[in-house]
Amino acid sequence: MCKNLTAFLQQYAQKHQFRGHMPGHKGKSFSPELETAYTFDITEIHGADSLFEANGILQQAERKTAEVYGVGGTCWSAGGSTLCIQAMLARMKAEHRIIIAPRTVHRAFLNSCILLDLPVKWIYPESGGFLDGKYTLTAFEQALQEVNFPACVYLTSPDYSGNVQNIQEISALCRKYQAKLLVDNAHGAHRAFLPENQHPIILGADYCCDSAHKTLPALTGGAFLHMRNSSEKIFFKQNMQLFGSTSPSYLIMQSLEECTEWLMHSGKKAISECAQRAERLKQKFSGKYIFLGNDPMHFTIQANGENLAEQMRNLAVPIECEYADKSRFVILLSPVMTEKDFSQLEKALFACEPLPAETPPECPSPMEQSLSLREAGLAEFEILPLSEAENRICAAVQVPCPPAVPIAVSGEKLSPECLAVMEFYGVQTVAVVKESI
């Protein structure tokens, strides 16, 4: 048996044998640029193992990832953090736990709750908006006191601007109330390899998802589901196969294996150096730009991001950002960026002149939940302009990614202040539950 997935794919490609199996391209591409990728793109053939029932090279690879991260167990995902979130929430459903979550959640969380028919007790920020609201420990404790056991707390940390929650404090609070802590760490796969390990599992979380493709060298869709207790891995594998494709991409899985190998050897040093370079840039431009967030891979500027993004696209060497709106501009950094990449970013920061940020509206007060998430999310709907949507019930949430943070959730009655927030972020229409005639 081959020692790892990459070796298996290489050996299989070199055999040039008749491929009587999927996929239909048979290892051949019409594009020379994709030829190697097509050669390695296979399905669950003999010796390749099967992701959701792994007992060979994929099982060994997942164990290596868990060891690198220092966690009890890890499941690979070729379906991004979305699949990991679905599996985590399915586990909470099986344990009959009440879900407590701040409003700063990704639509993948909301859609999972719709599919699993999970009600959510929302925590609203003490200050700020949906993208970077500030939440107090007192608010989490009050929510835990108000629900009947068992419960779980679901966090998004880091958020899209790079703000990180105090996971240590919240995990201690969860233990006090016998609650589980789940963390959407999709934007923080690198945090285990900072000079001081800041990974959610190390800080006390029970489960978390990492999108390796967001800040680490992995193909889009590559993610990890980590758990504190390895004995639970069997349940997560079962949950992942409920939602995931029966044909997970071997190209994505190969990239996860290579990413793990990189983390074992030069990755930690590269992550530390990237964080240091980012900090030096922030210090150098602290008089010109206002920087937000405290995660080193998020280069977030408080400014009119739409204008700044356009300026950067029009440079001699254009720069495309991760996300921009009227109040922020976000570039996601990566430890594979070179000194030349940082030099280019520095030149762009010198060249551009940011317009002041517009102040985003505060998070609207809690809206009336007229239907359950599931009822509204799966209901027949119609699309209306915001001007005609007041007091209508929000249906399936349609928010672009990035940032994919719902302003209203399915089942809520749309208030005027909520519609004003949507307008600020450029939303023009909204899906509402179709009313019976």
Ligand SMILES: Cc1ncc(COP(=O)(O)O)c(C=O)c1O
Contents of the next structure:
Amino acid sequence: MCKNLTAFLQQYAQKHQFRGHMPGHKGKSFSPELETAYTFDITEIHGADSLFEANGILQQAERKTAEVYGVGGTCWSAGGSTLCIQAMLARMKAEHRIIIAPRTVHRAFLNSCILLDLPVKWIYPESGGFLDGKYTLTAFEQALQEVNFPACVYLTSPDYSGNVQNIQEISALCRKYQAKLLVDNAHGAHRAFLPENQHPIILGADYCCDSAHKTLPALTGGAFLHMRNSSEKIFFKQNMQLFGSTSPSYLIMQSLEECTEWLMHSGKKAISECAQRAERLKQKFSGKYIFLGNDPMHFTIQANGENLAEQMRNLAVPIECEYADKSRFVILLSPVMTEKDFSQLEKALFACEPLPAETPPECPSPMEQSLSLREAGLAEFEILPLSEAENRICAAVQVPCPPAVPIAVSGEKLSPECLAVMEFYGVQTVAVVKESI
Ligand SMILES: Cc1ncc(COP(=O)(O)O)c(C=O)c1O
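Provide the structure of the form predicted in complex with the named molecule, given the form predicted alone shown above.
Starting with the chain above, the whole complex follows.
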């Protein structure tokens, strides 16, 4: 057996000139830019192992990732955190757990609930908008008391703006009520490598998903599903193959291996440096910009983000952000960014003039659920302008991505307050369940 996946792919590319297997490009690309990628893009051939039944180099590689993160077990995903979320929720379905979640969930969570026919008990924020609501521990405790079943809490942390929840406190609460804690850590794959380990599993979560591709050097689609207890890995493998493609990309998997190696050797230092550089910039510009969030890879500014994004696009060296709306502007940093990148950002912050943020409307609460998530999510629908959608039932969730955080979820009645929030975020049309004539 080769020492790792990268070595296997290199050896295979050198030795095998005739490929009698998929993919159909046979390692040959029409464009020189893609040639190297095509050479290493293979399928489950002899010696390459198979992700969902891994017992060779992929199993070894996953074990290494788990070790680097200091968790019980890890499954690789070439289908992003989306696939990990599907697998985590399928596990909750098998355990008949009621799901409790704050409203900051990503569309991937809702789609999984639709597919698995899982109801959700929502927690509404004490204050703030649907993107950055403030949730109290009391609200979590109340929800846990209200459900009479085995439960689980599903947290999104960090959220899109870089707000991190108090996972330690919430996990202690979950233990008190024998509930499991699942964390959507899609935006926090780097958090295990901060000077003090802040990874959800270390802080008490049972399972979490990390999109390696969001804040670490990995190809789009590369993610990790981490668990506290390695004996559960068998269930997650089964659940992932239920939803994932039977041909997970070897290129993505190779990038997860390289990312793991990088984390092992240089990650901690690079992540600390990046966090320090970001903090220095925030200090330097604290008189000019208002910074939000407490995760170091999220460089979030409270301002008219749409205007700031346009200013940044028009600089001599343009900067494209991750997300902007009328109340915020988000740049997603990464530990591979160099001193030069940061000086670029510094120049941009110096050159731009932020306009004040518009205040986003409060998160509408509580919403009236007229149909189940599944009934509405899979129903016949029509697209209506907001002006004609009042009191209609939200069908499949259609939200702009990013941030893909739904304002109304499938099955909920679209109240005037909810439509006002949609209008604020520039949503023009909404999918509603078709009424029978
Ligand atoms: C909070 C959150 N969770 C989950 C996802 C889905 O992650 P992925 O794109 O890795 O499937 C995203 C994607 O942007 C996200 O922002």
